[in-house]
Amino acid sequence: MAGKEEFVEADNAEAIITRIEHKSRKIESLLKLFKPVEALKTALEGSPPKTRDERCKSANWIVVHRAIMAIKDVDGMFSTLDPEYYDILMKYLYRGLSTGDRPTCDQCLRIHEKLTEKAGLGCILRALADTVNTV
């Protein structure tokens, strides 16, 4: 029961929501100023797994999707994107394709198998494994 301590209560949930507001509109204006790799690190930035409010997982995939489907240079996106980064995006690729939606998992794709060579099987086995925090 020592784990549950370390998970949001629902009371902080509005607090977490702002900040998942307030990130909302700096990857706007980052994504405005044609900076999508930013914005991506932005939106990873602060993900809220530590919460079993599916309202704050619900917005914060909101924000990660909005920045996910910015990416036109995948190739070009690695070279900047820093490797701490890879797990937590492979999680939000799989939340993406989990969707459904044709231009989400078609973009969810080619991500992954971009990320898939640069970081290797273990960021699929860590994202699949981890089924504690959860995007």
Given for the second form:
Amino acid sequence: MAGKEEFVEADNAEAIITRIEHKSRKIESLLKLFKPVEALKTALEGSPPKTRDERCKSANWIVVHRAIMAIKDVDGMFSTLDPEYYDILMKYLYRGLSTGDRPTCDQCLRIHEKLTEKAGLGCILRALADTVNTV
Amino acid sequence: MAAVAVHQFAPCITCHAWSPDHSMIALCPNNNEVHIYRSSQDKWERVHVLQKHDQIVSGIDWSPRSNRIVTASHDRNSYVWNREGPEWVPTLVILRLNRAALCVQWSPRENKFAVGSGAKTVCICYYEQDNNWWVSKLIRKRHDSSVTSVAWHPNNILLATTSTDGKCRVFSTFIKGVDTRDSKAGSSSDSKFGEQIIQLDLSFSWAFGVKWSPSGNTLAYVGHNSMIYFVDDVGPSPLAQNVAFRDLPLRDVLFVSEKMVIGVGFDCNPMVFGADERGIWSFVRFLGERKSSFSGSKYGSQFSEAFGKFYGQSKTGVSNDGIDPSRSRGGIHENCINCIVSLGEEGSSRTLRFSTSGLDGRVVIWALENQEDLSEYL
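Output the form predicted in complex with the partner chain next; the form predicted alone has already been displayed.
Zooming out: every chain and molecule, the one shown earlier first.
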């Protein structure tokens, strides 16, 4: 299975990165329109699944990071964010917390608190236990 | 209240099993012995201590019709205990394992039992009349890691196993001379011993606690990532449902009816899962009373301390070292529940009572008769 994945990647890595660049432009335009939640949803959607390629993951992380930092109203965000995004958002929050960069960590902690209230400890468990689909 | 009785037997209980008439309980108090308690007028007295294993007894099962106890231990051995007069007489079963035995279960017809082990194998043991001893046949292939739980299908041939490699597998354990080929049944009778029928790759983390529904139609197992998996039509094209839930992972499950599953685990409180008319499973509610759920107060203080660390302040006065004095969440069990056993009739399709035991050393008996909101699932 791992072999098959590498093969799929060599082909698709470039395609994925192009897709991420498209997403990035879309997100910038959404942020200009003051729609941070939509931007976050776009960023989280289609997160590279089962990619081992670090470049794809980093590229997607940059895009998600931009969207996360643009969020000002955390409670409001949760009222419009669908529950299907909770697990993937939690994974990105932990990636953000691992950077150690002060503003990023502040923002991630703020969102983490509310996300845990909303989604429960199970969400954290799923983000930690899944070592296959990492972000 | 769903919990009808709470008994404290030991500081910590590894596993337990009930006698056929539910008057005696066999449990391992986290050491190498098995203690059997009998209840008499509301008190429990210890009537037997089975001492043969050298290390912790990880699994106990008590067969309802033949009244035999099988125990499996980390010392790589298993004993079958037969009642002879006032004593329990052990018979060693040579499992041929080089790692600990982790779980054991009698088959529905009680002529075989399965032992899952850390040696990535499952031992199927049956009694050979001629030599008067128990023979073990190993399923060596397929598992990539420890086998944490085993469960027998009602047809006495199929065995489901879960493993720490995250997969749930179903094997055929047909043994010539012990099992009879069912002429009218389907593929399960045609398989040979150790043949893998299906492998379910639904979980990315360790899998525990597999059980079949009373009819054998549905399979349920849990993953360590706070998910529970339900599989219908176990065969070439199974229908799987992944149910993610809010709280801490489960360790064991029990089917109380075709449409209701009780899961127990690190939340110290049994969780009820039910299937609606379309067959879609979802979390219904907790069975026991909950202490106030994670309200802002406990969390808020933990996070403000985290913020405090970030800004280099030290929080004075608030001793919040993360170990709350009231560690208990469910109130009834105070620590992880790791074993759930049915207290119903053998082979019936619905159970109204079951017992749970946990790391807090308590055995709690639960009854579902008075839970009206759950009656639609039973």
